[in-house]
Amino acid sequence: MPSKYIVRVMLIIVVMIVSDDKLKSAAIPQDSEGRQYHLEVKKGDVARYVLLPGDPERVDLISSLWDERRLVAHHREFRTYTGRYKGVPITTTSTGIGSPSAVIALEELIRVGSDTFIRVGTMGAIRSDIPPGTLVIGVGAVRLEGTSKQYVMPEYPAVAHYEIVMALIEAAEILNVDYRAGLVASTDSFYLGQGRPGFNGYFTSQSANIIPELANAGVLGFEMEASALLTVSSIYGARAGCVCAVIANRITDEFIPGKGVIEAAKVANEAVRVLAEWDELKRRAGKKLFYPGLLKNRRT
């Protein structure tokens, strides 16, 4: 045999034997090192902070204002930076489009460490009074997506993590962008879960009837992950919120592709900083809670 083919013959063998060490469990998919199957993370490689994005281009551009930043890793979907922003460290991981990609994330994060989570995405407002480049923070999310069942009964309310919320707010109101705060639908389907016709127009009388029902019951609009990382964050023991940048109006018909992203991403940085510097408040008066009693011991 030729000695180029000996050579080829053995690198297979290597590669099928380092592949297959790797992995040691299938119920748990990491390696000898605890390196996540999917996001090829590991303790130590990500901070207790993390900003998810449903874009991993996104990531880039909510790292970019940053103090520093490193390449932690970039597998399919997920692509994972950490570093600092005003001191506090810090992760940003993108979680593709739809809540089972989104639920991959948040579990491999939380096995290696992470345990407080903001969704940075985008929306359609389903309300005329909700103009594109206005960010919505959610406080709770209406459970229209097919994964959070797999963990609890639909009963289980999807809601964001008090803290987080007021977080949000405080950093909208440090940046003075144009915010609501509220609840949102979290779909499965881009199209007809969210009104929209579907190939050669196809429709159904839920389509139809979803946006006006919604809307009545004080639903602000559409996104599709929130109301999963919201509701197995709860189940996890984990904080979690979200804010998104309004770029469509379904009333109005208007779509601005890209329109509040980066106040977005501003905001949630932001809000980390603050959340970093209640929780330090909680540790230093002995309390697991915040609460606006504890800004008395703030450092001046």
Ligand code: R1P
The other form holds:
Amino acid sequence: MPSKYIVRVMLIIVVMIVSDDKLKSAAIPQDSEGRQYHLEVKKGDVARYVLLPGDPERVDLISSLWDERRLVAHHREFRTYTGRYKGVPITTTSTGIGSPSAVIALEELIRVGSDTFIRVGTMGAIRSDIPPGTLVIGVGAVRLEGTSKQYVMPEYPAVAHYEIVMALIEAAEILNVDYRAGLVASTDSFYLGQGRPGFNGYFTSQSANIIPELANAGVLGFEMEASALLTVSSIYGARAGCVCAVIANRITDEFIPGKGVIEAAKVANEAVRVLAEWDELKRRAGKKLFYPGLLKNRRT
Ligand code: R1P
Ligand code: URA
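Coords for the form predicted in complex with ligand R1P, given the form predicted on its own:
Complete assembly follows, chain above in first position.
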């Protein structure tokens, strides 16, 4: 029988060998192959264009519309597929609920080579004329979450990249779906933060005022990730935008979970095809930014 000492030394050696394959640094948590701590993706696993739903089940729906797909990783709330949509390499990763995990996904996807992000979400409208099933294309977002404030001052704007806004509008027109374009508000709380009572009717004056105040300022509705994704993408020079299916209307008090989600998935996929075409036109013309005049160079 080996002594207790020898067993302990052998155990330490085994742990060292195993951990050599694992994370090298607490500050930069990735393994020796560059595989990221939360998403478990590495360079080569993901495409430049990424669709970001909150719900992990929505990545199955989004990728079911592709020509081909493979499950790359699923760790915690982050489920990732990569494949092709109409020939264009594409990835979808779920972010879970809320801005902290959404920005973790963004951070790790940028590190492994993605640079274009479209959130494919659900939201609650705060105007009576936006019924469930409508799509809202975000041009900007009110930063009512805390995550983006840990990156930059609150005055910094959360704006969608204009190419993504245009590509989403183009896709919605091609697919003939009902859509609006405008501002959304991203909160950290689904309940009090969006004017819903808490447990036992707990309420605050701030919560009571949030819907009329934002509606009066032209905001179309609530969701929980867009402003952090848009802000952090701008800081890093990445392109981001969002399209959300309206599943609730807070003025008419309707709630129809799932309404419009397949349309949002279709529009986001088609927007990636449009963006890829525009990116190719830019490349051929030697331009950094898309403008409508480039369309005259389109091959039919
Ligand atoms: C709240 O129910 C969740 O739904 C919305 C909100 O932003 C939040 O994540 O989006 P997803 O359906 O994309 O998760
Ligand atoms: N997502 C939200 O954040 N709020 C809603 O009302 C519906 C979906």
